[in-house]
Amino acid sequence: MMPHESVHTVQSYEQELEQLRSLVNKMGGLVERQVAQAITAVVEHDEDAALDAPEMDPQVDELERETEALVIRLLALRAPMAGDLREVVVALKISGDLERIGDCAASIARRAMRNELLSCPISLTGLHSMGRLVQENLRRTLDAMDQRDPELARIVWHSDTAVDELYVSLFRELVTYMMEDPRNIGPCAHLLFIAKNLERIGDHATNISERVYYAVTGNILPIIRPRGKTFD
């Protein structure tokens, strides 16, 4: 090969690596406003905003898909080796989190403007407390993907005990309005199925940031997470 087609190939390749960097952190920034979206739908009776996180979910698969394809051209063509193939490869895994984020959003938003909760005499401090938690780990997860900072992603990892004890928090509380009235049962299921989504969001931004920290490490977080409080 000849020096200039030597530079060539190098300066392409980091152009490819460039724009897998870009298809994720795009898709990332459209999963955090389905996030947004969707809470501010449930806490806010907001129909615009229970319209609009459903509406990206296309955007966001056509991006997971275009992540897809440049991972197997990197390395079918490439051959990344040590730091770079773990980039790539950790970029293919983050995209089916952020894919899947991107859904659990998605399903919270079509639940927000039910009947029964747009009555629901229920208040939802406890739920908008967990979404406003899961929306700053999920934007911290985010800025340690996008600056490749390892201490931030471990920081992450441990804040998602705090997610695990507001939701059981939260699931022992609705539960406790459906004992109560029969007529709670409706608006509770519900809640609790928006609770639920919002705990998986959390648990996707875990795994983006044990990702992230692996990616820049070369080195793995325990298997066993930190958790919360979980159901006796």
The other form holds:
Protein chains: 2
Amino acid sequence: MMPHESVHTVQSYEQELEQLRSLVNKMGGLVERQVAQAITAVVEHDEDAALDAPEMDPQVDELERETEALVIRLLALRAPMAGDLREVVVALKISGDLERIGDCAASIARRAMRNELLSCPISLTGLHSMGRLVQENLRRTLDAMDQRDPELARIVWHSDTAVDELYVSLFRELVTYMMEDPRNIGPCAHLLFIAKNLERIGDHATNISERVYYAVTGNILPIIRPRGKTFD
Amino acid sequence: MMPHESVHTVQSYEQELEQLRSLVNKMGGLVERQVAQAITAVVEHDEDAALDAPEMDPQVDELERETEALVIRLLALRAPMAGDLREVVVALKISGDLERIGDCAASIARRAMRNELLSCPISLTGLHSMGRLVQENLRRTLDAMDQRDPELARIVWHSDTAVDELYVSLFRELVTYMMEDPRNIGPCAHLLFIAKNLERIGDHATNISERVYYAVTGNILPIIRPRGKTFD
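Switching from the form predicted alone: structure of the form predicted in complex with a further copy of the same chain?
After this comes the whole thing, all chains and molecules, with the earlier chain placed first.
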């Protein structure tokens, strides 16, 4: 083999790994925007934002498929080892979590414009706080992934507890509103699911943190994550 | 290389693939039982069943980790190609869906024993029908996986539409009960989430069917799956 050829192969392998990182980061950026738009749609009754989040879904799905195809190509042709192999396998898992986050965001956005919610007298303060916290955790998770920072990943992994706690208190609050006035039942049923979707976005962010930690360190975080009390 | 050694290597590779199949099948059997127990817990107020489903969760998580470890070992040491490579990568994805199905089942079972539900006068017929259909789809998905049958996988993939439709009608029914009597609000809020979890189990079964189809044929089912109308 010519030295030139060898260098070329090495470069091209690095380039493919870089392409994989860039695909997953692009997917992360896209679902981050979906989540932001979904929360804006609910909290500000913003119709454009509500349409935006579900519209991005096919793009996210397509990026997941591209990631899968690239992972299979990398595994077949490059046979990555050790840390690279972990990174490639983890990219596959993370793309799955990102796709689910996108689904949750689209689901929130689609509910946001329902008539019951538009005319709803319920305060959205609790939901807004929960939304901000979930966005913050997601952003830090994506930073940990981009910077391959296991310490940041571990910190975000721990901070999902606060999301769980906000969810439980929101659940109680919404049930109280429903009991006070039957006209609140329709909108609150949808708000319950919006809150649940936010909580699930937090869970997926936690999964991603776990995977980043594993990809970078080769170690597994303890199976039992500290959790807030939840209703599931 | 001695011929003996070569045969040994081939056998051992086949054995590892077989071990991977058996791990994923074992995981499938376990979550299938979790789902059955969760539905029994809700419909028959069966406390033993309610305790059973969440208790299986750590076993399912452990099997997911074993699957991941074996996938990484297979990729690192065996460099599987073509159909084998697809099967190995798909096993990783399927184990993720199975783990989530287990989570949904555990979540249903934990809600089943809440006081609000035990004293609840609401008819559970609709939920029972939905539960049976979801169980049936899951069983057929696992059969398609075990038998590597793409045609069966495609059929199950289509049949999730009926689950979505049952979910929507159940959602409407439960909101009506809540409006009729505020004492129904607490139990019905939990029943809404139980129904949603059943619907998600159906979705994960659909994901698994898609992956089985891809692993066996190398082809991808169309991105847009026929769906029933849902509220998300």
